[in-house]
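What follows is one chain in structure tokens, specifically the form predicted on its own.
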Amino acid sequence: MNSFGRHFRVTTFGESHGPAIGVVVDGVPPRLPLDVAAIQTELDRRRPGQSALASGRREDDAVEILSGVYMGVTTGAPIAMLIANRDARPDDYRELASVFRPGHADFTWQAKYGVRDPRGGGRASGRETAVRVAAGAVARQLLLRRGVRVLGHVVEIGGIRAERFDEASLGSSPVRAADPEASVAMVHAIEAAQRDGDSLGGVVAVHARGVPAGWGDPVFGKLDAALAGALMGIGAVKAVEIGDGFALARLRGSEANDAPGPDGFASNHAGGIQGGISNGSEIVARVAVKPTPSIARPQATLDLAGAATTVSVRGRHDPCIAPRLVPVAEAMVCLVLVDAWLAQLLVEGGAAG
């Protein structure tokens, strides 16, 4: 599937090492003053090339708005946005169209079409989260207007985990790590799994500020579920949690039970959604990283025709992807939060009529 969202709907194109990737943004109310520069902003935040902790591949990730937008102001048509390859490399990949990088989707893909892209792994590419982060861009403007701030960080690499939260340090943290001991250590252990020719995984966490009680629906609809599948959509997390997540498992009920209160809740283990509804509390969702697969070490593998056979991906790869990732995860919220709102809307209407 190449769409996601209801009410907002999103759906992306392009890959890798093709011309451009692009998104069409459906749903977006009219009348919105819509700030291009937020969005670079935050495309800025997930480009490459930033750092030699990141892929060395130079995109400048410039965003061109094609439909939707007259003088600055949403006109209720989809959106439409293009972003060019401009240092795509596709022949850095023709040893590799023969094999099955570990790790990676060229096997399933196979599997199940019979074809693929092996230009960096063409849709199964992480260079499509781009055009994700561009559309959650949108999704994070309409959201300001409502009150709710989104906002995530690493808390742990390569095992490291972040002690304490430092906001203000997150601009100068090269891992966008919220605890600055933490974060120099964590830039430490992904040299040296660089230096080794591999790679590290992470955990990264995101929290919705300013959510309202009542958005998300029961049953199906759950606002966690939905969460939860929109996260696990990016295709280096491999494990999310809201709230406490697994150490609600190590609790008893007298612990783990957010009492209300006149102020609201005393405890937040729920990460701010029961019943699959927001109460109001702060939406706190982690999702595990995986190890970038794309590793200098030589690796047991298939070729085409089923042979066993090794492989070393050289090339232009993050050593460690969880940092990159925290813009990614943040929109993927921002997508989720404004078609629970778009819903919200829809439902508070009937309610008056």
Second form
Number of protein chains: 4
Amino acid sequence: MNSFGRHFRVTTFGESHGPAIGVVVDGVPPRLPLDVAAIQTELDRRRPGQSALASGRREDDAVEILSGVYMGVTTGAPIAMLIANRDARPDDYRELASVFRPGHADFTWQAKYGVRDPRGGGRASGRETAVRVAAGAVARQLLLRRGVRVLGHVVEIGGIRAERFDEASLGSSPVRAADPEASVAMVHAIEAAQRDGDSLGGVVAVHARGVPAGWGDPVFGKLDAALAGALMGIGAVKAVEIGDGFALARLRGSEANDAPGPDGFASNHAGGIQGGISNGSEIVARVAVKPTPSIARPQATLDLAGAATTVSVRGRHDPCIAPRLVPVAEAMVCLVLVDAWLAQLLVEGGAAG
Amino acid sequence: MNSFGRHFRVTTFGESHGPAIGVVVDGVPPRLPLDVAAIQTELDRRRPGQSALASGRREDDAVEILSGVYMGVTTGAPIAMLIANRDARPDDYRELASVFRPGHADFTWQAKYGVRDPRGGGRASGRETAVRVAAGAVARQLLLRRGVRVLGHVVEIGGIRAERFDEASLGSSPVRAADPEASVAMVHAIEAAQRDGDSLGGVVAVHARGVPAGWGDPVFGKLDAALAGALMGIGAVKAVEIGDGFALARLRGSEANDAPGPDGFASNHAGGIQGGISNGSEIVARVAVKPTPSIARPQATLDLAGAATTVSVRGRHDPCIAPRLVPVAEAMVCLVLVDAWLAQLLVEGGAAG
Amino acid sequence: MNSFGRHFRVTTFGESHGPAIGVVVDGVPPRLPLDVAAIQTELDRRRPGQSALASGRREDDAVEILSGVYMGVTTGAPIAMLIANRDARPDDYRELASVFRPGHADFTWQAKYGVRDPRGGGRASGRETAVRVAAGAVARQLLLRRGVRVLGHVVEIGGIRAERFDEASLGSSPVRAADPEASVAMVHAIEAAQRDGDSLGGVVAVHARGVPAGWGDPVFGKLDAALAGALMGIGAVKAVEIGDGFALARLRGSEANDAPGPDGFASNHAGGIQGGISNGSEIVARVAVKPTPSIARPQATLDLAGAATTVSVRGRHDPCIAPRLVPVAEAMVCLVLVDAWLAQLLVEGGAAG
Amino acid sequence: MNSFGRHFRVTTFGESHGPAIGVVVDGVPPRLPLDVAAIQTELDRRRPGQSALASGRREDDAVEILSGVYMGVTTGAPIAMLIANRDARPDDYRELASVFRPGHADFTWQAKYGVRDPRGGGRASGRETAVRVAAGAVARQLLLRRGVRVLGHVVEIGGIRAERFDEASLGSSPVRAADPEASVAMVHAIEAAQRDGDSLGGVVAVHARGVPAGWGDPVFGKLDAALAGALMGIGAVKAVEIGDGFALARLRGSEANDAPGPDGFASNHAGGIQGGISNGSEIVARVAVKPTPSIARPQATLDLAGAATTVSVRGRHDPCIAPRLVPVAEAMVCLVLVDAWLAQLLVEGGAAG
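Got the form predicted on its own; could you also share the form predicted in complex with another copy of the chain?
The complete assembly is shown below, putting the previous chain first.
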């Protein structure tokens, strides 16, 4: 299952240290002037090697469009995008091929397939998310034409929470937090963990503004269910909340209900989704990002033969993946929303027809 | 989108106050002796009218098998199951047809489709989950033959948490909590909210034991992503955690990683799933259940014409839906797991072939 | 795989001699006034017991709508339709349970599933097509609103060909041929075969008028490929032609090409489909219907234990199924076309959005 | 819709004169030693520039594997394959960009999408089938391990029929006919048409030997329906027969039924498929291939502005496409069969589980 989406159908391929990773996007409407630079900008937000806090792998992540675009305009044919792996160092992983790195997919991939590409996690690498970002950037262009804007930011790292949302400060935060003071504290926390040969987790929020009421489905294709599946499908994510999420479990109905009024809803506990369908309020999702499993500290594990051993994962890894996960989470939200938009075209166009 | 699952394909239909609700289950392997009484037992766990804490609607929820079974054995043909709506009282909803009940799908369904069956929420009613339970009960029978057991319980209501897991006490808890003392406190909290014309939310946990390593998919069909989508697809659920969930965001890598050892994993922070694939440990998911939106207290809202008004929802409603959500959450987990089992047959059978 | 279609999604269930057969139609646009009588009219065209040339089984095939319609109008929820089996006579098949009827699915179903409902072919019975007709009748209503009309007729039985198309005569032809003289000869041929304890095959044509240019897909979802798959999916069909079909293999390019002109295409060898996409001309498909396999004449076969034996299939069977296949073929064409219409809404709505 | 198959999922992309064409194959079982040379051999059978009877375009069609294979063995990850377009000559099509070539998808693609890549038909080019052949070659390797062999040949060109099947002669026939005398006559017929600035059609047969009883589905996923859809999905194909096809319409039931016996079926009128499921006999399909629409003779048509004009299509085209269609038809049959094999793993594995 390497495809995602129903109408806007994304299929990804490629391994971390193979020749390239890529994506085929099927279902892109024709006659859209495709902004390739905007796709590259999103890829640049995700790519490694940008700061001391991120993996030192050097990839330019230059996207090549192989199909589906003619004279700068989409044709209705599938858009294939390719990103070469330039700084692959498969040899770095030679010694790791014989042990299961704790917290990684090594053990489970081997259990599932009975064979494994050990070079940097192979297909299970976070590198696969680069092409999700590329596909999401195409979706984002379609959404922007509908007035929908998707924005993610880090709201917590290592227990330090952003207490305010100063959007203007977001661009200068190395951890993509919108609270300048918290941002500084988060950086220090990451550096401290790194010094300890350890890593940190965090929480990322994604907002979507401008989604009209009516997107999503009432039963199995609920918009919040689609978002939850999409966001939990990002490697390090282990929890998803919509709106107030777990806090809703502690409210009373009279507190939790969002009352519709002539000027919109009076509150947004539901995160913009009721009964699985958008209500016109801002859509809000939050995800928990576990700490990077690759750490320098020695950890107990098994080797391929099943014997107990110890491993210390050096290589090039982000001590906290939350900041780099922001554009990936945004991309997944864009993919879900563009699919919901197309599904709603069927409802509205079908009823009008 | 009224279908769920890829290989074990469930399609549901029916409204709360129409003649019947039903489900078609496609992809059930042949030659399974189908235990219809076991399906009925699951339905009985979910159905209304069982206690003072639950909706007073009286439905026997008797399931009728229309196809796919011959001489007590599945034939490989789709299994259709029908449940008649006997205690439908569409007249109860006459006055509600002209207002949007806060916290319900009324407003969003209208925005999406431009038309609405107002009788008890129509298709958006929790009643639709009865047939999910029926389908899940078929899945459960297949899982039990593989040694997989799925068990849910309430771990929190109105801020009161179950502090221990005493499985033996579960059957006698009216709120399906496995902590007898907490259970009593939860009942009192629900009664207090009900007296106030209000409602409570809660948290439900589901465990799956006996799942072998290797189920799930590494990229888009991650087992945790599938569980998150399935559980968030239950009406009142607004958050999902796998394993330690949000708590993982506050751990360091050295604390969060589950180390594989000769006798299994030393810990289970990941809730039995790594890289989207089961690792052989117990699978653990938790969901936040929002407070029942139907409350007797007057609430501000809009009428169909868009004018501000007030509504008090009387009718027959559970003041806290978490206990009745337990069998539904179990059913969704069963559906996800049986699908993952079948997907793994393709991998293993394909490699052997 | 008991589902058909991508956007207009049809799922059928039920066996010939079980309690009922049924269908769930998902993806029907909301706000369509559903004409239930028109659905029943289509079912009446297909049902048995209408003439001496058809099976003597007496079924009223009365359709019951279980969901998806409120106050006569579709709501966007799935439409479930049920048809009770009233004249089921499972005992008629008791002796047939132990032999494989030649030309039927008995042998292959057993080989596939290792178990079989022998009552009248179970799920493999032509009776399953009744609910396809019901679903097709919903699709037809949507198509008629777009000006698309689908019409089928018999063009050949037992080697006797209809030489002209007199649409007015179609209603009075017991074999649904639009050539009154050929119709009489076809009836005599069927009667002669029946007297011999034998059966006949035939050819059915289906035309769709009013399909605009642009429906269908250029690569895998070609409109002719979808039609071929849909029509070959009817039990007795063993060949499908679009436009001139096999005759095209004997033409030169200069003869076969349909030249576009200011007033439309100058010819229609392609049957209204070029490159998998409709071109605005009439769509024409023809299918070969094999002779009914159930014949009174003794035939060599195997019993369940694998021993050679002889079988004479008496029961209630049509000596030539082609006439009753006409509404089924029309239904399948309607399902394909309505799906193509919805797919084109995504293209056009997406480009406009 | 640029994907094909359910379990063995093929997604293609690319245009005739873009940088490359490609395919992603998802669902390939792990641990298969992939024979890349065998894939290249199939591509070489299809590629242009091989004889005076075929297009003069010079492509080496060298396949590059981008993912899914590690140390020569499949890993369970999707296999992406890329073929560069080396001899693209987009300028050849400059003048054709302003007219609709009769018999091509030019007119219909424009009607559907409102935009068009005119370079050699863009995505609607036969070049797209190269990557289907690559994917089919992977499927073929899986089938060969199960003892299934798929073989196609030309049985008719320009009205000249192959009267016998001499498999040994197939390799030396420039038109891929297994009757040496007919092969010579076919070559002469093609040369004569070419001299006239015209083209010919033909008929291709595909056989599959070794398919066990039990593959295929009884209702919508019938094996013959899947084959019909797959084969009609090849550009120039306008008709499909299974087994005796249209000839069955002229037989009586006593002649048409294939009687099962202790040593297999006594005849094979059904082409190895009964009730949509394979019966263990050889599977036989035949397709009608229309004459190549690109001809040098002047033809009436429209220009983009809707005015009548005349076009003479010179460029590099096969005067009869049937011979080069043989490996494509084989590939589509392989894709259908491997999918049916995997589906049957679910039935058998599920029943055993």
